[in-house]
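Below, in structure tokens: the form predicted alone, a single chain.
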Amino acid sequence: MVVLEEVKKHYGRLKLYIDGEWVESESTDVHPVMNPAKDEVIAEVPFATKEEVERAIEAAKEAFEKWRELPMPSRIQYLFKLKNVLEEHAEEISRITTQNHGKIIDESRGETRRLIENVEAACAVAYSLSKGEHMDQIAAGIDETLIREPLGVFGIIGPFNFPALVPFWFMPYAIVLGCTVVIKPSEITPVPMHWTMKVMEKVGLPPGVVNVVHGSKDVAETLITHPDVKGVTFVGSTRVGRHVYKLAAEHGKRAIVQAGAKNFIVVMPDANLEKAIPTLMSSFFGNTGQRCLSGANLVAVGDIYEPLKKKFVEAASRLKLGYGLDESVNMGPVVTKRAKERIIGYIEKGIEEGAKLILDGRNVKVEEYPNGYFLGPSVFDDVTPDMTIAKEEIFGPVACILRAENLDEAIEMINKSNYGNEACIFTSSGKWAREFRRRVQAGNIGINIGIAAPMAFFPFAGMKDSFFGVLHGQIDCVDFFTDKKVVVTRWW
């Protein structure tokens, strides 16, 4: 299979958006932004200064006065064309992505479609849920009405695994309300949301309503505690999450916080391994691995074990790794040198730690591609549930399996978990996946799934260490950014 072109080789030094226009960032704090395929720079990314992204938040806040005023309907129609110009753009937006995170074409064709959903979601609950709730004569003569407003300029702190579609969990929601926004991309993975902006122009937005701008913990820090800015949104670990939450919170700021995860994945004595193993291949090794809705720990109940690990290892091995433009490769490369020798050092770890290490993806070469950050999928076997690999975030294409006696004892395990993200099971009774939905504490449940991606129309879940806030990221965070307004009306 040829290899497809990407859309540019080199994508020069990239621009801050900032009310309107594409601004060079007097920065001299300026990073290379790789292939991770190739080991080559497509672009270089300035970290913004603290008074460039001053003046994005001070564009937002402008925009804002104006923007809240247009009518609904009007606000509507942008989003309308935003849907039509990334329908238009949708491969090149999934190439980029490719490019710049790593993983394979058709999983990033799956990013930019769950991105042009948020913004079909947007316009739905614009009609249907931003509406006032009315109740005449409450008393005598006396109405009562409940108005929902927007709050104003809102910041969204994006990750580098999705790095197109998360903004999208929250920017279309927000606009289409009447706020504003400033966008921080991640900094490994910018160029994708700069390429997407780039699309956007062509919508025609007021100028300040959706701004950009590059950095890292001292932007996403001065877009949190600025007092312009009515709260924000972060998607990452839960490390991270935690200092986010916290900062938001001590400067009286709303925040939607998505964090880590350890998912946990049960196949019960019954499953029917034709059909789940290759589902289970998408759930641990689709995206590398790097995605919060990843499997990691696989727990086989009874003797279903040496069947399911027999088969899991042989379809693992199979996997075909290279440069993801390649329609033919199965798994692309982790995200950078640093997350490489990170995912590593936990796999040295297990073995250390007494895990018995049945495939090793360690020493994988790509001949096409030698100097790509690649790793083949890993399975550890005789794993329990004390150990570091068991209970720790990797994020990246590493298997761990457990064993557990029964049902019971497998979401014992589950719910020890200081995550709570995802937990799927497979099985073919009703009466144990009911009992599994209802008793395991994660917010993403997956029956016969091995990704319980939620649509935009729900809720993006999580308990425990997985989330914080009350808010989750898609159709929830209509409520974080707006506010309510109750009216009692009585006329003499």
Second form
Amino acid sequence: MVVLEEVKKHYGRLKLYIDGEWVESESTDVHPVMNPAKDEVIAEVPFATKEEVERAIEAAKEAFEKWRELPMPSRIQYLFKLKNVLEEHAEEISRITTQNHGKIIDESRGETRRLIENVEAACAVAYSLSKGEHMDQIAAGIDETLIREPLGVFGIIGPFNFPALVPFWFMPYAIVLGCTVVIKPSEITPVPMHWTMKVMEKVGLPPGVVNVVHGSKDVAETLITHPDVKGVTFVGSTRVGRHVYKLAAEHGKRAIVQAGAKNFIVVMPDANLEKAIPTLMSSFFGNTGQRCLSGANLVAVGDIYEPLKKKFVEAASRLKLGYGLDESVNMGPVVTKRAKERIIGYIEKGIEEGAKLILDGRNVKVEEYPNGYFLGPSVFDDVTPDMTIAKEEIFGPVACILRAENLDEAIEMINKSNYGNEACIFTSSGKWAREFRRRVQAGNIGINIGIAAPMAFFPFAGMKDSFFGVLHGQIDCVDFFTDKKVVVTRWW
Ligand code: NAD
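For comparison with the form predicted alone, produce the structure of the form predicted in complex with nicotinamide-adenine-dinucleotide.
Every component of the complex follows; first up is the chain already shown.
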């Protein structure tokens, strides 16, 4: 077994990054940060005091005045540097992500790659946007020009499951356009963003352009409600997301809220199962089922049901569990002890409501890491759409197999769900695939793809209870961070 070395065993008590300085928090509200594979403390995270969060906002506000005046090509130069330092430190950031979150190293590497892509996309979009839009002679002797102006300070609130990536769905676009930010990573996985900020220091951004504060609800709410913050981006659960959206609206703030999911993966009778199974494994059990794009409900249409069930369960039983830094491992632990208990609670609920547990991942043992928060893949058969396990987001390695007579029935099931983050279809028929993509109410559609994760150059979409707002993360958010001004000109 090859276990890659951890970057550090313990990262100490995390500091806040305010106005270009690492600040020791005065907070007495300090929590342990865990390595979930080992049940070992790897850092302590202080929940910043209100004054500290306000200081970070103040620093961002002051920095904004100068930063917005810097010519766009100069801001882009900072982002080019940022791309280079991130490339240099990509493996380190990935390993820390695995250490704090538990996902396997290849998944962390993919996350880091996407994070860098967002920096690249922000450079590209900044160049094209800074040209503005102009129309000559809209009336005799009159021209009209659209100008985008940066708005000011933004709060960025992240989830635990993509701890380094999610802030990069927003931050590079915000800063290249002239805004400044205060980032609040998840309190469960704060180390990857903490380390990324350390790496970012090499870029030499002016103090206050990017700030990082730690904490939970109180810190997030200070960011959302503070009069000097123009808007917030939030990625997390639907329960909290709905609250964030309301609070932001009450305070007249812009908000992008990307929330929870319950994704359906439909397998048609003509699907190529040999090719589909590996991607289905990654969809349902990659990131230990803790992705907003994870497969949750596997819908077998017609007579594919028996062969699909057999092959799916066989492949799931072969997945190797362990510490994600071990390159031979297919699935890491779930993120916390509490998450493990919650997922087990759902499995018990499924049994209680009459679903048949045909693969039970509750009592797996990983010899080298007996204290890790491991759960093997669990598969339920005979699931009906009205069961709790088919409706609620479990956010763990649990697959529910449902049956549908035909495509219409499968689409109806999907469209009845409260969520609308992703829906995928496996088929050899272009006609079915087209029908599916047109009729399903979900933001991200996979066709013979089990995780329909959009590249940085596309919006990270979402519908229904999976999304609140108008603009999405990644390239879509350029309009979020800017306001539009139209200049109508006539010269005599
Ligand atoms: P969560 O909602 O528990 O926490 C998200 C963030 O909100 C954290 O930073 C947390 O500190 C903060 N928070 C907690 N209470 C708050 C409050 N009252 N007000 C303001 N902020 C508060 O989510 P999580 O468990 O960290 O992340 C998993 C969830 O995120 C899943 O539901 C998953 O589907 C979702 N997710 C969605 C997307 C997407 O793009 N749609 C992407 C990744 C994750």
